[in-house]
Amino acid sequence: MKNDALSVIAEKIKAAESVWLFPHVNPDGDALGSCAALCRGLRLMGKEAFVLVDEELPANLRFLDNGYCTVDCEKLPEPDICICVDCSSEDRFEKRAQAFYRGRLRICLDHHPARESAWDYNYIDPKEAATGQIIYALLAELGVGPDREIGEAIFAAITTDTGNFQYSNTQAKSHLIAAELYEWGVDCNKVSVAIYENVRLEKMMMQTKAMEGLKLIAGGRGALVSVSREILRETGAFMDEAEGLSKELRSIAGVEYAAVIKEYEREKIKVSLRAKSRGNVARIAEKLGGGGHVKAAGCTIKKPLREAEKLVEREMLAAIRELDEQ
């Protein structure tokens, strides 16, 4: 798939008056941080810019929304440009897809591998540790100068998608951008506390309950937990608060593959997959109808929870056998 230069995309944005931004459903720190940074930059340029979302934002990321996010686009000025951020397919923002097509031009900014894209302009680079790094470069092309609020959002995007700079996708560039953000006046400790040390008790109860059902396979090289709707009812937690469980599983000594299996509806199961060192979870996700990065991927399985668990376990065991044969 052909990428357009960020300089070309910047010129299109400069000519627009109204821009709508579309993060993926259940936005994480990279999706929301990238959108918040770009939205702030566009408003500093005098443009009408908004972030369209489906649902209430995760509690630990709400500090990023300084009047940017809305679930109602009917009162907004019609968009000259619509940009999907941290996602390259409309099935990642299905409820808002119709609104996305209202843009005269449609642009994609992402770091996830994409098979194809139907948009007018694309900048998709899987080598980037986070979409926030792409936004950082785009804002430079747009001529938006250093700004503390933008910096906080970009730092949030990079720190979350690199596992606080611990994951193997972390680049020298990631650290260099973070260092530059200090010069912008960003309090990185404040952002980190908001993201990582702002946990609801209900979330901790849910994660504890889920970990009670931890299943280790292949001699402890694979780890799986499920978050059912029943667990959410019992604890009062929200499904987006399952974020972080995959990191906990992957941190277990000996574990190479980790899976968090989340029951959104009776036959709508979302799976978050992680690998530690040699594994490739993108292959597992692709076999289950999804995709993603080598070390972080996901999929949706339209089957009951127990059937989904068996499918994930089967593919994880196959992946472990493949590693043994290499």
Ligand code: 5GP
Contents of the next structure:
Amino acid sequence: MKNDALSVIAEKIKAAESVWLFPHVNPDGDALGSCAALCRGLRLMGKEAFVLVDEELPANLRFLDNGYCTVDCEKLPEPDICICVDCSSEDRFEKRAQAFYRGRLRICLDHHPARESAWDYNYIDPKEAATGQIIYALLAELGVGPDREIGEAIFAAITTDTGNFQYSNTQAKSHLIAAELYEWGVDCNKVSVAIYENVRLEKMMMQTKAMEGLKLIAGGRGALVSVSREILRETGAFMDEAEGLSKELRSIAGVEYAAVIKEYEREKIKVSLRAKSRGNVARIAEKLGGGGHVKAAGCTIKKPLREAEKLVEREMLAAIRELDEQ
Ligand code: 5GP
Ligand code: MN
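Switching forms now, from the form predicted alone to the form predicted together with the ligand, please provide the structure.
Full assembly next; the chain just shown is listed first.
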């Protein structure tokens, strides 16, 4: 996909008065960190900027929202620009898709592999470890910063999408940006504690209960866990608190593929897929109607939980067989 230069995108933004930012549904630290950083940057430039969201933010990311996020755009005047952040397809912000088209210009900033380009301008680079790194570069083009709050949001974006600088997507650049953020006055420990050491007991209990149902396949190379609505009822946890469970599963010795199968509604099952080293979960997700990265992908299956479990298990087994044939 052909990208527009960030300098060109920066010029368009400079000329705008109002900008709305659209993170993907179930926003993670990269989506929200990127949006918060850009939103604050835009406000420092004197622009009217908002982050439009569908849902309440995960508790450990709420510190990023200093009055930026809103679920209600009806009262806001039409925006000059709408930017989708950390996603490049309307089905990642389905409920807000109409609002997105209220922008006179539409821009996409993302690091997921993208198919179509339905935007007036885009900067999509799957080599970037986090969209936060693209935002860092864009803010430099905009001449904003250094600013501690922006720095914290960018650090949140990078630390979450690189698995705290552990995943294979981590770049030298990720560390270099983090190093620069120290110069901006960012307290990286404070951000890490807020994100990682802030777990609700209900979440811990839900994850423990889900783990009791762990299913290992192909001699322990595939691991699957389901989070049913019943488990949520029993523990008082929220579904977004299943985040991180896929990482736990993958950390089991011998596991190459991990799947967390989440029953949002009776026939709305969201699947989080992870691969450890040689595996490719983007392919599994695509076969099931979703997408994502090689090591982290997902899909939504409109079938009852038990059927979704079978589908995921079947595709995971096929993927393990393919690995063996390579
Ligand atoms: P997670 O497991 O953290 O929800 O998602 C991991 C990655 O998989 C996301 O960054 C996103 O790229 C992708 N992903 C998750 N769910 C979906 C989905 O329903 N559709 C598509 N196309 N991608 C998804
Ligand atoms: Mn991301």
